[in-house]
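Let's start with one chain on its own, the form predicted on its own, as structure tokens.
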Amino acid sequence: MKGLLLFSLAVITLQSFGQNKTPDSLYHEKYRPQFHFSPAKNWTNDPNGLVYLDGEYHLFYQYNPFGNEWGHMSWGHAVSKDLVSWKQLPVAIAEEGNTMIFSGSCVIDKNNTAGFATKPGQVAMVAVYTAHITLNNLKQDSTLQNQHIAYSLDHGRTWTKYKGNPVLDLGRKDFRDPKVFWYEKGKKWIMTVVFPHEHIVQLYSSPDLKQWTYMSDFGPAGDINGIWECSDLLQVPVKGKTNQYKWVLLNSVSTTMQYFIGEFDGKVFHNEIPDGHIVRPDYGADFYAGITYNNLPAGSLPVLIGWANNWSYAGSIPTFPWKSIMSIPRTLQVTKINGEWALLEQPVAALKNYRLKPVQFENIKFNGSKLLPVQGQQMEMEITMDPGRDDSCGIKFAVGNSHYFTIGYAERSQELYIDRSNSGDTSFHPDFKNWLKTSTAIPENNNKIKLHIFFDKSIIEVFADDGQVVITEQIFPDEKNKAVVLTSTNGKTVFDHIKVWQLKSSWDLR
């Protein structure tokens, strides 16, 4: 979490706008999306703690309670029975004095090796996250981050700060967002946490959360263009492969991600992607922070969710009285794509619950552009498409006013693209046009792209052939602009097979 590299440290007053209406009476306000988290006022960036206990996934995320913009970061909180219709609670971990609630996880201390907990029972939910210290309020840089722990008994409602604050300072201006997870093989906490100019992952080990021992160092590796931060290490199911893993070390670099696939041994992660293959989570310009949740159910697939925006924009994005949602929560496993380990990332299944009747199609072909009977700002789509030879092909959204956004592939160069420059508000920041477009190469696979797109008013995430690859972007449209558009410029492609849902809101099933 790095808010401090690109906004100033002004104090932010109170929005008066919104201050007298309640959580349940906004998301309906122009650019709200209908089923990815927002909080319902405020700034927010990094999601932290995600944890799972007793039926509610909890979210903790990077907050402000005073304002639109990034400041006095705390720790907001959400929960979910389904990872899709959140309930929005009070500040979990506030600011206090010179101190700041950065990016951090939390655990469930089953074993109470903390021993937080102190009644038959209990079971302690226990925060691992970064103090930001400021210590000269007349030097923007004379600051310090170490890491703090702090522990709720009520499922997360109340929170007390550990008295012996901090468990683990090296003295550092920049060291953050440390990531815990029990290593059930060596009976121990596993701690990575960043030195983001170093461009290096460290791990540290725990028998109670409290005392901290190193064990090793990762990188540079990878993509070193940018600071290293928000790293997590997991094991992920082989895909088709019983009780078989590999383990994902992921991180964020600057305004992107990238993950690593190896082994850990308990002490030092070997990884084996090979020396200058740079593999990312999501190749688009809106993804960032990314973290997985911890505890949950035996047999369940390792959920994902990253923050969607990009800090290059990210505080001028023309939303209010909010700014900055998260992802779609992405199921993972892994697989080798010739010869090499690869991500597979999955929507998670309960948005399928949100679908209202589909509307499918088969075997279009045509040249030019053909408008689909569908309209919406709010839904889902599954495209199988066979590319012409030297074709380019895809779908346009949010079609209005001569404005759209593309979802394209183009055969010649076996590249998946978003094209967004003519997607209608793209004038609130001059970097902005910097990340007008993105592409990443994707081969057909027997003459195929499939395509599992959610639009939902200023979001557009696409999973492409099955999790291989996914964009995340952040659209501005006009509510007006609905209609949705075919292309195939040379006229050679085939559009196999087409089914569109309208997806109903989770704001109003809380």
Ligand code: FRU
Given for the second form:
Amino acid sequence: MKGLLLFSLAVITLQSFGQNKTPDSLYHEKYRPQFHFSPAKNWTNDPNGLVYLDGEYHLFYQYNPFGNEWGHMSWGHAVSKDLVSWKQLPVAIAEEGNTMIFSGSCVIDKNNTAGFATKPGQVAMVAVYTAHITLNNLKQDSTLQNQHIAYSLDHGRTWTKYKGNPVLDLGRKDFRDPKVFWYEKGKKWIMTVVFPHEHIVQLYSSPDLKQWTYMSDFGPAGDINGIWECSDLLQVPVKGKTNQYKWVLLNSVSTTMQYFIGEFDGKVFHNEIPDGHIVRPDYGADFYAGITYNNLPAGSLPVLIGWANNWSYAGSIPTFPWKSIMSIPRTLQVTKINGEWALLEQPVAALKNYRLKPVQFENIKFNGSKLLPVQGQQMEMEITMDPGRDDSCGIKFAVGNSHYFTIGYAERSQELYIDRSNSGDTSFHPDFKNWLKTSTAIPENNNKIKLHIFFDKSIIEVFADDGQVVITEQIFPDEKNKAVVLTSTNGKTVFDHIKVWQLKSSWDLR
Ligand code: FRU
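Complement to the form predicted on its own: the form predicted together with beta-D-fructofuranose:
Full assembly next; the chain just shown is listed first.
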């Protein structure tokens, strides 16, 4: 009887393992982030169609269903209840014939302006994307980009392409990445879409998502050192003020991003960031094509997700069987710093639910380096430090066997710097060498520097000074290099407060 019981238990355990769990190896491969989204296998780039509906956050993304390199671009699909644990679903909108499905956005057509909902109670999710069309397969550069729509009446599970496509066509080779939102004040849809080489964001409006009218151009402005892609115009709350908002225009520039803050009058965006001042939502090497969610529940802050990779070397990063991940989703606010508007980013609050018990340290001062009694490659850390005069202070992760990743603060130049030159595999692409160090000015706030750091296997995100500066960087360290070390080159820095959490894997909690 006891034997039978044990046997049945074993069967039940095996069955439940088979039904509910993925095999141990999937999502636990070398370098696989544990609280960031990546597809189970194959290539991804830009986040697309970020939209919330009925308890689900949808993440569509540029996806190659057939391989671990860019190609056959289609919209992959994943859903989450908290923006941290993701469940991958089948491909949503697939490449068809000579047409790839490039980046775009999703809206919820609550007023049925497009007429896609035909039964009572139905609400259409509408995707607006760029069709990348190869006109003649023999002549490789003969391509056309225009804007298409598709709709879903079952929460993004199945899609129908609109028969009247394209909905916006200028006959141009490069015209892409429509981001659409409902502009309540003018009761109309607004689209931003880019001319990459001209550094222009165009604004269009529509009553029904099908007919689009040109309104205005923004740009060239700010950083025009690379092609412009993936723009986004949105209203962002002013921190600490009820019902006060500014308009933020985001766009990607070749391998990085920038933002502008100002006002939108229903037709034209008016930038208030001074000429010549370039500001970025992320100063690291690995944050691109970021866009924000549509249709979030009332009272939510806007949420931004970026592609955590860099076109210079993206195709060669040493990860298998997937390539590329999404950043931590970040909430947005704006505030004035020294008289100028600035974007503030915070990791989504749900990440706190993944914390294990914290370890804390107070008031540490030393000369040189100090090993912290914590270890790992899957952790969150908050540090407040008081950098000593002329000191170079900071923290090293993935330390071991002469390797490390440095997040440092140079007191004399008041710069936060990141150095991944000795962090592990840096030889997978010759251009990675050009992206080993970055530094960004951040003034000490009352003589303190506050860092909020997330380290997840092959990605590090640093939110500095309450999200005024964010830096995202990939690293490919040996799995054995798990030590964490503080540094203070002249011994004058006080590490006031350090709190460390190991984080649970989101893949186990889906
Ligand atoms: C940005 C981008 C977009 C384009 C997509 C193609 O990373 O180049 O402009 O729509 O990727 O995958």
